[in-house]
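In structure tokens, the next block holds one chain alone, the form predicted alone.
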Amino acid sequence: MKPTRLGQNFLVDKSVAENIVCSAELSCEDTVIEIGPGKGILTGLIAPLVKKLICVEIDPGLAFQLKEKFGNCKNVEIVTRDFLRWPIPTASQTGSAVKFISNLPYYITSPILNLALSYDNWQTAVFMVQKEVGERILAAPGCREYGVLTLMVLFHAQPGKLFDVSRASFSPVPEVDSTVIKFTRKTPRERCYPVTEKLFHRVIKSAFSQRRKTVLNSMSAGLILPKNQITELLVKNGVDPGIRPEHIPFDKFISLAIDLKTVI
């Protein structure tokens, strides 16, 4: 894989790789999907611990090397595909909820993250992301980093920071440090929202479309609805129309989306 074209920086620090795999708490009954295994530093540590390991690698050259390296491992499957276009196995195909592990490519972190977390048959995920992206994922209401990515993650999962990783742990060396985050899928009861992911995304995207403006102005413009109607909905849900969207917690956005589903 050409790092300049696909944005991949290969993890070369084995101690970091060991910490990532240890954090996933793998067992001999697990099915793991590794996204973008690259040269296989994580693959070699995961394979002996699990029932099934599916490695999805977009680069044909790297996939070939992985097949050469792990060809004798009967529980390892190398898939030469773009993860974003790959039909993820169903629950009946895997037999149990899968675990995701990946050093996510910087240039396409959000699309992969959104796809993996919206998959209906996963349990936990351990992802290494650019530190700045990690700050956005883990941000609390009121923080500058809090926004659409934060809320979309919370729609599906509870994220928790594990540890930071120095840029010196990669080759070629990137310009930024990284953060490893563990995502735990919310229980069916916790995910029982009476709104769709698509609608929720539309609501929060409108709220953060003009971050420097009040939530009233940004949502009115983003949803193309009269200000008096947005004001009424905000007040009904205990939200001050004059605040900025980064001060609104996840549960308030859920309740706003519920009220808006018959309007937009």
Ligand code: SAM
The other form holds:
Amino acid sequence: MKPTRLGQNFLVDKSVAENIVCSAELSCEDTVIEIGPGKGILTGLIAPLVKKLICVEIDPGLAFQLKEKFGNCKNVEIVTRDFLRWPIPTASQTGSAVKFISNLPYYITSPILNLALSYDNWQTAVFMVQKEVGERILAAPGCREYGVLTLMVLFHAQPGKLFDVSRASFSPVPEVDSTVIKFTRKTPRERCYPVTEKLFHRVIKSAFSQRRKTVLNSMSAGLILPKNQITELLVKNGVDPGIRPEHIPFDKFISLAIDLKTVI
Ligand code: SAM
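Switching conditions: you have the form predicted alone, so give me the form predicted in complex with the ligand.
Below is the entire complex, every chain and molecule, led by the chain shown above.
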């Protein structure tokens, strides 16, 4: 089966939808942002539980149908926009930090995930992603799947696997199975790193730029810095320059980024 336009594989299994919404632990005080509501299977379950539900749907045809369907629900707002270009509401607009819920469109999972998690007005997110992407998000150091996506998620949040979903739960049926993950935003104390997200991203991108090479070679080539300087930096931080990047835990990458702050 060919990939669908705009990642439009709609969830048709009501019990999966109920499990997703239940996992978000919603209350009548919550503001929820649903990304890509589609035909509204999650929307209909979320709306009665929360103070406000903002649904951001890129497809004008689907957004029109949702406006018809939920026109009588005063707490539901349908926004016809590309989530990646939508100015996410601030804390002063929403009152409390928002909760995200989405069966994410697979073709732009990483950009949406990075944008949503780097936003500063959220508390939890329940996202369904392609199973292979879920494995990359949840990977432990030393695993083949551990890499830039794992570390960028950890910069902002603690992810936890909820459950897998069979491809048979969607229409049209996609080529892959899915996984539902709950992300909990790190506390202000946990995420008060003395480095910016941009610098951290640059450092990990350099380390994973040539996965099969040693971290010394990758970082030296990626950051255009001499090998002796990178060796000194790695040794100072207790990292063997001869290992591959997937063996370096998150906290070590933060320390490396701190030391590189004045150099790159
Ligand atoms: N939530 C519905 C469900 O579970 O059946 C639909 C999920 S479907 C996998 C992804 C939805 O995201 C589609 O409705 C698609 O039109 C929408 N979408 C795709 N790209 C988008 C974007 N950049 N911004 C907002 N919505 C998007």
